[in-house]
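Read the single chain below, which is given as structure tokens and is the form predicted on its own.
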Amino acid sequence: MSKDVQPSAKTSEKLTGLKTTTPKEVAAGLPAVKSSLKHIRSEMPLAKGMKVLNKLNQHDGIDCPGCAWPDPDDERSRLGEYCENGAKAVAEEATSKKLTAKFFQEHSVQQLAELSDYELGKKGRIAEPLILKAGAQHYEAISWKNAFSKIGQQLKSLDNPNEAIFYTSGRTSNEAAFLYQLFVRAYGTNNLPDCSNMCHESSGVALGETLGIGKGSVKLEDFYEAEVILILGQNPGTNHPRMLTALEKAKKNGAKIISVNPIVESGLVSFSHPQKVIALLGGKTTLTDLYLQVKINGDMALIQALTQLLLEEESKNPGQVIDQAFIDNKTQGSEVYIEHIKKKDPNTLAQEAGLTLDQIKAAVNILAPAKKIIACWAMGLTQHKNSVNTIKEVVNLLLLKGSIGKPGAGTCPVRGHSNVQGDRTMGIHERPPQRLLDALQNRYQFDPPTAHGYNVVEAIEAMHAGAAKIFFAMGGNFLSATPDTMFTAEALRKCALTVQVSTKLNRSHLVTGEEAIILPCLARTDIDMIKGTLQFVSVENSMGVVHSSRGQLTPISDQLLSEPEIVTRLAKATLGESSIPWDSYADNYDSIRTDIEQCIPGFDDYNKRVREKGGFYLPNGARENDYKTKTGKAHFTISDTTPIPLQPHEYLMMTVRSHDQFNTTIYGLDDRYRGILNERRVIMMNKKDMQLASLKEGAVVDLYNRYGGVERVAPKFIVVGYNIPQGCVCTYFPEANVLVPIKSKADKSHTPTSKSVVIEIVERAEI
């Protein structure tokens, strides 16, 4: 790509015509059914679409390429074990539209960069390997052989393996992820950043330090036994819609639900089950019993206020509120923690949380008598500077109540991508545990590198500084998913080579290194046939179940390779002669699973158990009250709240998904539940804030962040009055990612602070 003409790294600034309606009070129902069919029919013949939907999340079918919500262990719905967004994900992935080299001959990279992310994604599946040569304006076809040869030569030419970065998205299967990390470590680096670094890394750090395992402790059936479900910083109606079915069943079994979120989300208010006749006729189940509309970043203050008041209730009713036997037998540090929390002023904490003390006392009244509590959370908790400590505070609350390691109770960080948890289990980690390195050394007879690699933020900074020269992405849309878009774009452009393993076109194909290669791969829905044998892969869901996924559709092109085959061919082109049996892995995925069994704990009899109906659970110490910490006990921890000061002209911004997207994939332009239609460049503001700033509904504004003395601007956003606490505003990502500073990250986890960005709002003189 010519240095004189660089494609835009930003999302399109075209306004598409905002329409607004009243936010919905109920999620799913008949509108979800209609939306699902609409998206399927827009991308493929209806018969093809129904074929794949009928196999989605079934025992012998396809694992949904969307979220990681678990499938039921018992019977699965014959009408369809999927949600509206699962149908959208399948429509996007299994589209009949395809892109060949001819398309790229007719469309320059510069022309493609002028399209919106929505328009790019709707072009179709990439059907053959492509290369963008140095100085060229158009991608052109390249053979698989030449592509691997070029990448291998470039990797071998580096002065140090640490000059290469190998990113992973959460779509990658267990088998591909294991091979990928094996290749990268045989090559000589731990530079394995992944999408966990940007989402639930804070959960992993907090849970690992307190409970000894960086995963949640509950099973799906625990929801049906819970007395209270606490949902913090999560919007299941859009991000994990099948969770609503579990919440509905929990409610019918007597559970109380407390929802904590700066915005009132319809999926937390009530649910209309789309497979029930009464729901299709307008019936609904009210989900939330108490909605606490906290300020952005007010969660820690809320949790500390809850624990402080629960301890007060315990003093009034000894032995009735906290579980002293559990605390004495299974935990460490309770006395110091209790002494610390009792010194807190609940009125000050309530003010920091943006709530009244009466609201918090209402939550205490629900929590106090409960013995079985599940705490669920997502990125509303994980993407702040204090995220790790906030999640530790959630653990403190559960430990006080003895709500860990028993049916109906525990931790539930809800993962956002279908195998992001499995990828970490397989060794996709820039800071690998020594036991993994020892296992690889014993099995393959090479010395894996021990020095820590780059996480996502460090990888961007290394590329920007010239310390990393090759960027290889196993899936995902790195540019749009990461913070500080312009800084990240500059970093990628400084690379000699960027490589993307992809199914669909995205902005990361347009902002590249000196040269760029696209390697098109099979999708989750595609049949994977090798030498006449049908292959399958496996994944791990949010609750630690490993199960199979079998593609059902004929691939759109005979020029697609599976991710495992891409890794094996890349390894052979780069490493040459090796003690690792790459050919065996490429021929049959059973051989990959045989070696996973030898290297990764919990995978005994892998090939047998993964073929069993529903798969199998991985070991989970926290689930069994067997804490793999240094002391063998769960740890109470001490933290203090850290309010973010704002000047009168400043606001605290969080970025969120619309209902018409999954991560950076934009399915459509309607955020149906929030009543924001046909537009994504919007900023949701409290109407009192609008009045104070002299901003009218529909005003067009520019958004500024000046963290670290660097001015970042997101132009042309439309103001929408919304029910959100004063001083807080909300935008969609990736449109507002340009405002998220690369240097602003969570303590310990280094997760970008996409949920607490300080911004200024300036009205434009003209559109």
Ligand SMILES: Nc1nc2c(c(=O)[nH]1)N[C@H]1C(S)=C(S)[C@@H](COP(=O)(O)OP(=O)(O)OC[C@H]3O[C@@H](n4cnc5c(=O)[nH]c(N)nc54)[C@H](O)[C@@H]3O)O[C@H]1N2
The other form holds:
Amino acid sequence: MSKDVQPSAKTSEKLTGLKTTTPKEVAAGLPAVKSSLKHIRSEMPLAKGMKVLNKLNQHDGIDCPGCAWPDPDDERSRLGEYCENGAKAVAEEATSKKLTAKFFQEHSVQQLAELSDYELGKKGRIAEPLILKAGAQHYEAISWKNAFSKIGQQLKSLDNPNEAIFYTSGRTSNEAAFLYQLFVRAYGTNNLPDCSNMCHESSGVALGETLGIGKGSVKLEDFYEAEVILILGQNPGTNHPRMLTALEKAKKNGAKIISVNPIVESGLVSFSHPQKVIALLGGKTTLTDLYLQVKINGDMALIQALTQLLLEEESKNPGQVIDQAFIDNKTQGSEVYIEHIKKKDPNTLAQEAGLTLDQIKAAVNILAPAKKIIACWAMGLTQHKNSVNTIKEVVNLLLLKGSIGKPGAGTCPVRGHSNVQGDRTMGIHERPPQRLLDALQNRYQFDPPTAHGYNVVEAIEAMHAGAAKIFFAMGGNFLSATPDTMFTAEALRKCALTVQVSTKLNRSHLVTGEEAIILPCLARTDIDMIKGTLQFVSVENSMGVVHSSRGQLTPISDQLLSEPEIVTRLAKATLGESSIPWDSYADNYDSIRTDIEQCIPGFDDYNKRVREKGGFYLPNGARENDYKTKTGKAHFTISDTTPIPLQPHEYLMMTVRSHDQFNTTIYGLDDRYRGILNERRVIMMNKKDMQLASLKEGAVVDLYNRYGGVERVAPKFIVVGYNIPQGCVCTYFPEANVLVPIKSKADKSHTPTSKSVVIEIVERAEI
Ligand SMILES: Nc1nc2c(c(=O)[nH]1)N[C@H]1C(S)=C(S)[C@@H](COP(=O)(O)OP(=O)(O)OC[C@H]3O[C@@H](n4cnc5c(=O)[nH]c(N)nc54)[C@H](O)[C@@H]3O)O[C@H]1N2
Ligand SMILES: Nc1nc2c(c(=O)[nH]1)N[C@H]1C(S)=C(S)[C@@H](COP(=O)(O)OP(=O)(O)OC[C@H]3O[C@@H](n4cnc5c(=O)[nH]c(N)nc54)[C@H](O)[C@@H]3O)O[C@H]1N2
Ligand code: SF4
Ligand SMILES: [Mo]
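Switch from the form predicted on its own, shown above, to the form predicted in complex with this ligand and output its structure.
All chains and molecules follow, beginning with the one already shown.
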């Protein structure tokens, strides 16, 4: 790109015409069915849409490219095992619109950057490899051969392999992920940042340290046996819609649900099953029994108050509330922990949580008699400075209640991207375990690098400092998903080359290094035929089940390559002669799986078991009540709350997903459940705060963050009065990412603090 004209890195600042309705009280139902059809019809002929939807999440079908929620182990509904947002994900990916070099001839990068993310996504699937040459304004076609040879040359020309960065987004299959990390390590670096660094890294660290496994412990069936389900910082109605089906069944079996969230999310309140609505059997099921509207980041205070009051109950009714036998046999550190918690003042904790003591006692009444508790959480817990400790506090509560390592109980960090968990299992990790490196060494006879690589934030800082010069992304939208958009844009622009393996156009294709290449790949829904043989890939869901995914649609262009083939060809262009059998991997994915089996524990008989109905479960110590920590026990840990100080004119902002998006992919402009329609540049605010700040409904404001003495501004947001605790505000991701400071990260996990951004709000003189 020419240095004098720089396309905008920010999301579009055009306002689109806000309409509001009252937030919905019931999720899904008929509106969900209508919305699914609308999205499918806008992208493809209905027959094509139905063909793919009928195969979504079926045993011999496609793993939904949406979230990582698991499928039932046994029978799958013939009426469809998908939700509204699964249908939207398919519509977006399997669109009949395509983008060839001609489109890019007609539209400069500068012009494309003027479009909103929504408009960019609607342009269609990228249909051939493209290059943006140094100084050019337009992408143009490049052959695959030349693209690989150029990238390979550039990688070879670096002084040190650590000057290259290889990002992964979580949609990549196990097979592609395994090959990718193998290539990157054979090339000589562990610079493998991934979307997990911004997502559930805090869960991985907290669970690894306390329970010896960085993944959740529950299976889907555990939901049907649980007595209490705690849902913290998660909006399943939008982000994991089929979880509502599981919650509905749990409720029918007598479970109580406690939801902890600063805002009242419709999907947590009640649910109307779309299939039952179609069959005219539909009523609604009330899901949450107790809704605790905590302040943003008030969760640790809440849980400490809960455990303290539970201990008090135990002293009144010895042997009734906590599980002493489990604590004695399976844990360590309980005495110090109990002593620590007993010293806390429940009133102070309640105040820090933003709740009354009575509300907390109501939760204690539900939890005290329960012996089987599941704790679910997502980004509302993971994206704060103290996230690792907050999640450890959740573990403390479960340990106290003996609610782990048995049916109906345990940890459930609900994963985001459909294969983010599998990618990690395959070795996409900037801090690889020695066991993996040894296994690679054994199998392939090369010495993998041992020095830790960059995580997402470190990768941005390294590019910014000029220490990294090539950025390669296996999927995702790095620019828009990461914090501090303007800083990240500067970082990417300093690179010599940026390469994106992508399906759809996004802003990361427009804010580039001196040269940029787009490698268009097959997506989940596409048939993957190699030399006349049909291939399939495999993925791991949020509950550790590995299963196959088989594309069903004829690819939109014969110029698309599968991700495994892209990696093998890149590897050959970069590494030349190598002890790794790249050709046989590219020809038949069974050969990749054979080697995964040799290098990664839990994949015995991979090729056989992945072909069995429903796939197979990976081993999980915490599930089996066997803790693979250094001591062989589950660990209680000690933490203290650290309230974030706010000046009178400051607010704590969380950035969330609307109902019409998948991360940076914007499906539409409506957040139907929250009643915010046709506009994404909104800031939800408590009405009393609005009065105090003299801000009227509909006022247009600029948002500022000044962390570390740097002024960050997000202009033109519309104020919407909303049921949210005072001092807290809410905006959408990625519009507000310009405000998330690059240096504000979670302790230990380094996750950007996207859910606790301190901001000021200033009304605009003119709109
Ligand atoms: N349709 C759709 N599905 C998706 C995605 C998508 O964008 N669209 N994204 C996928 C990905 S990658 C992920 S990681 C998941 C994300 O799934 P979620 O974590 O559900 O996503 P968020 O919208 O970030 O919502 C976080 C929730 O936490 C609440 N929250 C924010 N701060 C706090 C806090 O301090 N305490 C508590 N208790 N709650 C808080 C918010 O109000 C919100 O309800 O979804 C996955 N599934
Ligand atoms: N402020 C704020 N920022 C956040 C978050 C937040 O809550 N708040 N959430 C964070 C979280 S949880 C996550 S996971 C990250 C997400 O970060 P990313 O994973 O980087 O972002 P996505 O928007 O999911 O990436 C979408 C792009 O992936 C490409 N793509 C889609 N399918 C495929 C495929 O099959 N193969 C390939 N190669 N490419 C494909 C398309 O080109 C599409 O444009 O964002 C993080 N950023
Ligand atoms: S819950 Fe998630 S995985 Fe299941 S159909 Fe919906 S988006 Fe797809
Ligand atoms: Mo995520």
